[in-house]
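This document starts with one chain, in the form predicted alone, laid out as structure tokens.
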Amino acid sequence: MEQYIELLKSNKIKVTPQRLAIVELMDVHGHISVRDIFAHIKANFPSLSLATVYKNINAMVESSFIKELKIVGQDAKYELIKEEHSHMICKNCGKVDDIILETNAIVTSASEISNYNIDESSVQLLGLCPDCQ
């Protein structure tokens, strides 16, 4: 718990028991949607709706301690920021999965055909989890 309050703490965010529930599912579910958090943290926390958690989620993006992760055909999914990494998407069943992918080559070579100036990337890779397979 003490981690939590100091993650919220260092990126100046107030420390209330809703966020730390927050800060708190996201560390042991990886990727997890609004309406999921919601309907995880709403038994402890009756009064909470559904605006408060998405007010709460974008002080924490704009903080730039969560990271939105928008996937096709899904709601929005956010997770802690860590080390630079890909996403695995299962078609089938929605799972995400972290994979650390060398992407530097891909990035490099993205910018010398187009001329951009990439100063951020994302990679995510769909198919069928071993579950879904």
Contents of the next structure:
2 protein chains.
Amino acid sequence: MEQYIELLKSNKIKVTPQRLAIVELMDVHGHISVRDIFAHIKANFPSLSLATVYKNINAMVESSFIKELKIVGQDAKYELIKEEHSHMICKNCGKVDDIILETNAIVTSASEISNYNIDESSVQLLGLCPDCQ
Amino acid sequence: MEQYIELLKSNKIKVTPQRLAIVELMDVHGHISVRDIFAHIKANFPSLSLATVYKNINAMVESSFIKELKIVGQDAKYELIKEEHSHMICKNCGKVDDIILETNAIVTSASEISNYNIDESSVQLLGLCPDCQ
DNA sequence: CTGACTGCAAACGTTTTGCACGGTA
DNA sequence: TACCGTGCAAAACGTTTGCAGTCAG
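Since we've got the form predicted alone here, give me the form predicted together with the DNA too.
Full complex below, order starting with the chain above.
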């Protein structure tokens, strides 16, 4: 709890119960959609408005401490920004898992081949998770 | 033209002027949004309906000969499926370019580390294109 | 105390749907 | 000719906005 308060404060965002609930849920779930954030929090906090969730998520993305994850065939999900990592996505159940991979080689290679100045990469690996195989 | 007719026929999709215009535009542009498809074709084909564009794109995705490309901060784009490739995206102007990269190493590595059965990867490299540097 | 945040309702833009007509095979 | 595709209008979504009341700092 204290950690979430600090996270918000260090990003100069006012601390409110709604915001704490959002970052806590994101931290626990790893990746979560707006729909799921709303459903989960609303259960224990009935006055919550969807508009508030949207406003806060947009503000947090703006402040660059959460980021949006777009996945083909799924709603956008949001996650707290921590160490850089890639995502594995199950084509059957939709589960998303983090994995830390060495992606420098790809970025370097792309920089050499093209004239782009690349400073960020997004790697998604699609397949079947252990449970769905 | 003949090639586009073949493409549709080989996917058991009836050939219509609207569909030919869509696949031709996609082939020429590489990656294009629904909005842009509609705008471009409508110019020479005023009776075209947006609903038709949506219905056809969905059918083509369903038939797996085009695919949806989701990019953070942009509308979804669609492209014909050809050889596997990665995408470089300009953070300034939004341009998307294809690049062929060796991604087997990453897939292999992820397969070894995790218990996922991975058969597809999506790599997006973000930065500045030559014109925007 | 003051400005920012919340919840509500309305507005908006995008995508989907149902239906009558028209075109492909 | 029979069926599928098209265009239109309406409906269904997801997301954003404006506003009045409330709360955090």
